[in-house]
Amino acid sequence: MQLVDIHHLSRSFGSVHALRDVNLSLESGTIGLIGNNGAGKSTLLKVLLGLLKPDSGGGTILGCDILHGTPDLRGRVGYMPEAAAIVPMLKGVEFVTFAGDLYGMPHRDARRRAHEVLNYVGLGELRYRRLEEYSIGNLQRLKLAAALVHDPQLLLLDEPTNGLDPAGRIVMLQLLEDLIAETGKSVFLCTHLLGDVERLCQQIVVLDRGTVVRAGTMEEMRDQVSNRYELSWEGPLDRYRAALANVGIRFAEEQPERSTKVMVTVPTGFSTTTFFEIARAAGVVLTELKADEENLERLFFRVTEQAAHAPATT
């Protein structure tokens, strides 16, 4: 079963266009929606959680009918949503107890679990404490207690390091890290900061505009630049360049012209060995040689630049 299948999806809000015919097909795992603030990420939460429904198109989470299957879904998706949404007066562990019991859970249970929940996540000793007493960080980690407290399949965590300071983020980070290592939990982590995806997630979805542009593992979209390397060398600086260029290597050209440090790429059935042959030919000494390893930084924005240059489709 897919964790995720939907087709043809959109959604309109006016004349703004949040979602525009996106299909996604995700097996279970941890998977990271980025996207730049507007891309439509908080949306397709929001879609298929059944919060919205599509103006168009369908599909499945978990098995269940985005359209008709919301009451089935409740209690196999914890949601962390970016609002703070709390309900002032209440407690920490009233406000997780509360959630339990919109998840469908016996009111006994959620309680219960409200304990547990927040002693994970590091708020034992603030469960009495009233909500608007709570710090940013605290929050957040409440919030995460309150999708946890069902013990879902899914977690769909929409900006959960949001608003933390640089400390914060990374408690935040390592509780995610630890949590899914234990209970091999699926996460769909929805932020615009990517190192939290590079560091949380195996998929990754890439949304522009409302449209998803690439969907994959890293290793899959990396592939696309798997014959680039990064090259330096002491030397005549034109005698080296020239020859590489003899042989059918292209320099990227957002390097600058006068230097002994470039990014390259290689035609097929290339060897690396012929780097060094080169060099010698050349009288030079190559002092780096290293595959290009595209961070999700330069992979996210090569990919939406390519699709705001493709041509439309109709």
Given for the second form:
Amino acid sequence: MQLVDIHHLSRSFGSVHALRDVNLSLESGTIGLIGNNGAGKSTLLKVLLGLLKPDSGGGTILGCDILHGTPDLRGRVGYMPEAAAIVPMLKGVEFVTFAGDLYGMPHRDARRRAHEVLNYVGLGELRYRRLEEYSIGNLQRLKLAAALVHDPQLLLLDEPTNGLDPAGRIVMLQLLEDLIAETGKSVFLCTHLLGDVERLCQQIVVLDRGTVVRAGTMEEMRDQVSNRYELSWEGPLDRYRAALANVGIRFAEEQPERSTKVMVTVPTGFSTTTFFEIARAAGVVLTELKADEENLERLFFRVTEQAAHAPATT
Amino acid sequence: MQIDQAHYHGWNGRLRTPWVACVAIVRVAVLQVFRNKAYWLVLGLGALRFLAFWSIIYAVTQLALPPDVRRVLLQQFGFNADSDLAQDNGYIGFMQGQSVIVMILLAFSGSLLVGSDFRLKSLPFYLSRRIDRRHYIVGKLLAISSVVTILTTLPALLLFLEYGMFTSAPAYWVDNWRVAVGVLAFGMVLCVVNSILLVAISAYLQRIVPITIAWASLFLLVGRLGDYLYRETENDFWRLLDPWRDMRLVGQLCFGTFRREIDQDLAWWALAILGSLSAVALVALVRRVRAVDVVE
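Next up, the form predicted together with its partner chain. The previous block was the form predicted alone.
Let us now look at the entire complex, which starts with that chain.
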């Protein structure tokens, strides 16, 4: 099922372009939206939720128009904001009930669901405490409960592990993992913590300065990772580099130009024996060849680095 | 920390119109006010004042008091001692007195009921549900109005009912129907003006001290300025600068009783001024709630 389908989405705040011509087409599942601070992640979430109107472009989430179908859309989406976003003087169960009321649930149903979801997220014993007495970890879980109260099809989670200590982070990730496994809900996880994305997500979208610089499944990302090799050789520098470039091999941006040890990305279908053939033809001796075990973090830095050197699109 | 292993259960009910959420906003706001112990003193003052009026009405209708004592008691509390006009000004006096208490309560609670939504970034909590800015603003205005009503209109109506029931005369209801209408109309003016001004001021200033200063300036400082200009020029219109006095004049208009003849003309001007002030504040409020997407 098509979860998100947006075209040419742009949004500016004054002279700041928060989103530039964003196009996304994503299937149901768990999607990680990653990017540096200020990349436009939260803005994209708010536009998807109808909290912000885009300057241009449009699209659908779960088949609902993000420009005109917001009440229907929000009935099917649960949003967990990054900020504290509490209502002072309320108790946990009252807060979640209130969230249900705001969704338009009958009050009695909202109250019953509040107890259920608070139990589910592990706050059953703390539900009658005032919000001011909750720890950050418990507040995050409370906000998750408030997003779940109307049983949405899609959860938009904005930095759900932000500010948590390592133990709290593990609990939250475990909770989300269980939730996804048990209910099959789609999740849009917006974070700058790549470990969270690696652990939970099947699809990934990388945002950099308001632009989507990479989008695809985790498998596609991993395929790109395995296309990288680290090479060392002895012999003339320029001749071998030029020969490699001639067959479509790209050098990593972070490598010094006058180095005989480089990281390269090879085209699809490339055979490693070609490295040796080119070396022989160029008169150099290949002393090291190893596949790069790039993790998501390095991939993220690579694609954002590439985007930084690419000409601006707007 | 252990995760509760309870299983997830779905929910298949139907969601209702977003306007129903306004009721929830009102309920939560009233809960917030009554749960805050710092406000209990102010609420207690309001309750005491109501009890005082209730006792006086009980005394003059149920106890065999000497006529002089009865007259003095009624006059002390602003009621006309003439039995045919017994209910005239006592209700205005009661509601105006209660509205002083309301003003104090609102000055302190604006930060809690509205300012915190902006300060704690709770606005996305509201607006990410099925409600939009219209529902949020209407809900907050109704919430403040409820606090005003609980302290002014509702007790005034109870006093009116008490007077009627204790006199046991059917003619009371026929003769004094206008009092009930006056109570409701004046109550509505207090609700509309106070709620719009408070929500707008709180949305911009957010914290309790700036809100209290702005609130006090609006209702005290501007009033003193109007009084000063009136003394210098002897022009009654300068006193209309005082929104507090404007509300009092509109109250007299609602009850149809004026202390001075000129007040009847001034009351319409007061109504126009309050209407304009509320309109400006409402526009500013709508702009502020829209502007949140920029600061967010």
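Numbering follows the first chain given and starts at 1. For clarity, a rigid core is taken as the largest C-alpha set superposing within 1.5 Å between two forms. Not measured: the values here are computed from a predicted model.
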Is residue 243 one of the residues whose Cα moves 2 Å or more between the two forms, with the core superposed? yes
Is_shifted residue 42 between the two forms (CA, 2 Å cut-off, rigid core): no
